[in-house]
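For reference, the chain that follows is the form predicted on its own, supplied as structure tokens.
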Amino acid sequence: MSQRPIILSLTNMAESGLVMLSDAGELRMASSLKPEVLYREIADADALVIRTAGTIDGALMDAAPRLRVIGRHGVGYDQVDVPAATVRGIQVVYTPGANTEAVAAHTIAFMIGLSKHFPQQMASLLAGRYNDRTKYVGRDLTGRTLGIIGFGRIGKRVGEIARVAFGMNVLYTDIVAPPPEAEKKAGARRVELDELLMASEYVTLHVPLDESTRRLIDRAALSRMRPDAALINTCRGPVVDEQAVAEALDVHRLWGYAADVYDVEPPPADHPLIGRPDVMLTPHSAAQTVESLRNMAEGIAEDVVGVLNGKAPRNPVNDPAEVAAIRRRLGK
């Protein structure tokens, strides 16, 4: 009888996903995320499942000569050195679309919360200043302009909700033009980044993190935004220059900011945006819904198990044909 594959998971997940992994192999939960522990525990692993913690680089991969697949429970995979995985014949998979509804709803909630001054109103009530209820005058979303940077699954869904629920004017920018029906559903118009920044009262970010998007929203970009605009980041923290955002808020060059992600996670105690009354922040929790967690767990389990069984992955990050060719060349 052939040995069951060893699957090392750095994260817990929905029970349905754990059952799928356990049925397919010997599932082990990492005892620690400390590098010295991971190097030891990954040594005989055939598969690795990760979430947001930990950097998966070539050195760690080299400590696992049997490693065939890395599964990212989630959408972003910037903590994985994908080229290093490819040259070692390791397939990387992820779960795009699994958390679309949750993150889109979180984005809309941020838009509503900033518009209605929820941070200030909640702080006033907590402090016993009930009569502050008339101090902060909000604004409706209806008829306002939303600019979406990154018109992928989540960006499209945000646009659809904004258009249908609130009658917002939707602009977007993306390096890839979507199908015409995607634009039609959101009533969206594709524009250049500068036009979007100058025209939008709400700007929301839905791009992957790479060298082209790192610090995409910097001081120069912020200077092109309307002073009555709100900026929302639910993609990746380093896409935004957080210090520049704080400075823009200080001089009223930005109306509000909301984020679920940070340049460094967890953010330091002296973070320039935590605790501000004109900011809404959550701890990278936009995907924390029963449905999204189940979708991610089952999706990543299905692809990890499939790769271990020689099947083509549904959601590959690197090219399966290239990975397979490299594995053959390496004699794996």
The other form holds:
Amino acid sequence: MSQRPIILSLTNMAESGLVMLSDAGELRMASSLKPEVLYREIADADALVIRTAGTIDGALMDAAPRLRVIGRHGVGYDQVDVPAATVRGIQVVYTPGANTEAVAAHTIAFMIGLSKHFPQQMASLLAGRYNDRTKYVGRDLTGRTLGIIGFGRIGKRVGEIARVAFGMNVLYTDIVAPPPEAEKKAGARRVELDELLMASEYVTLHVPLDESTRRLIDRAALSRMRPDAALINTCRGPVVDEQAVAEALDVHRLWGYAADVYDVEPPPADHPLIGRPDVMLTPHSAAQTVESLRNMAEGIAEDVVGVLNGKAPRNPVNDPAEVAAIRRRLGK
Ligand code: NAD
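Form predicted in complex with ligand NAD, following the form predicted on its own:
Every chain and every other molecule in the complex is listed next, the one we just looked at coming first.
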């Protein structure tokens, strides 16, 4: 049997990350995400690298008795059962910050695109209705109010761009108070969620998916928003009730909706929002820039290789000291 650690990857990634992983061990690309294949291919893996696809639960971890580290190429790690990893002595690592700029820019692009009716204008041009250009009157961002839900890395950057580039009035809500300089950079004021929903012409979501954020924007939350508000979701689909958004758009209770993420991914053919002319949607591609892909690949490779070599991870999800103690107790 090979002495080099076996690194199973469920995802392709930027070349530089692949090189780092192959230099450190035997890199194998999973041939399928089908459970019957995955359970077989993970059996002798020391490390697992994932992107957004795949549910990484305790049963899968049990199929990999040698597994020491799970590396999430990206930021949200809601598909990994982190407590299950901890009790098995498996370190989970991720790449916070690697795609902040890309997702913040995507959010701003959505704000501009909705404000200038890009979806309708582009569809009209394609359909040969050139003169429809005067039918859709947009609006400027300058001086309008932006409400940011989740003032973390991406939320802060969106606030800063909105403030500096467009002179927007920035409100935010978060369960944690940020350092004062972060508020200052975005000229942002912390408010309760209800006040944010009632005051904002743009509401943008930058929270992780967990039990505190699932369906945070439901029918009741939508009913508190201004009818001239646009809602933007680049974080995780289940944070929003998509059916309720479609209904709010139907009765003009909402001015526009843009999203990069869906309740179920890939979204089903009869998705309530895909195909509507008044929404702007992308296929979970906000982080797909050269820079962000390189940052994620190198960041995850560095931490996965580090953990395999007994080093402390730079970006742990679960507590490395607790994981190490459990490993010792389990005799791993
Ligand atoms: P982050 O951890 O820096 O920020 C998240 C913020 O949300 C934190 O400040 C946290 O305190 C706050 N928060 C948590 N629960 C909350 C609640 N119930 N109410 C209000 N605030 C709450 O993360 P980030 O790097 O800014 O990324 C945010 C999310 O964006 C990620 O968790 C991920 O799901 C998503 N994301 C999507 C893409 C994409 O490709 N579309 C890429 C990167 C990240």
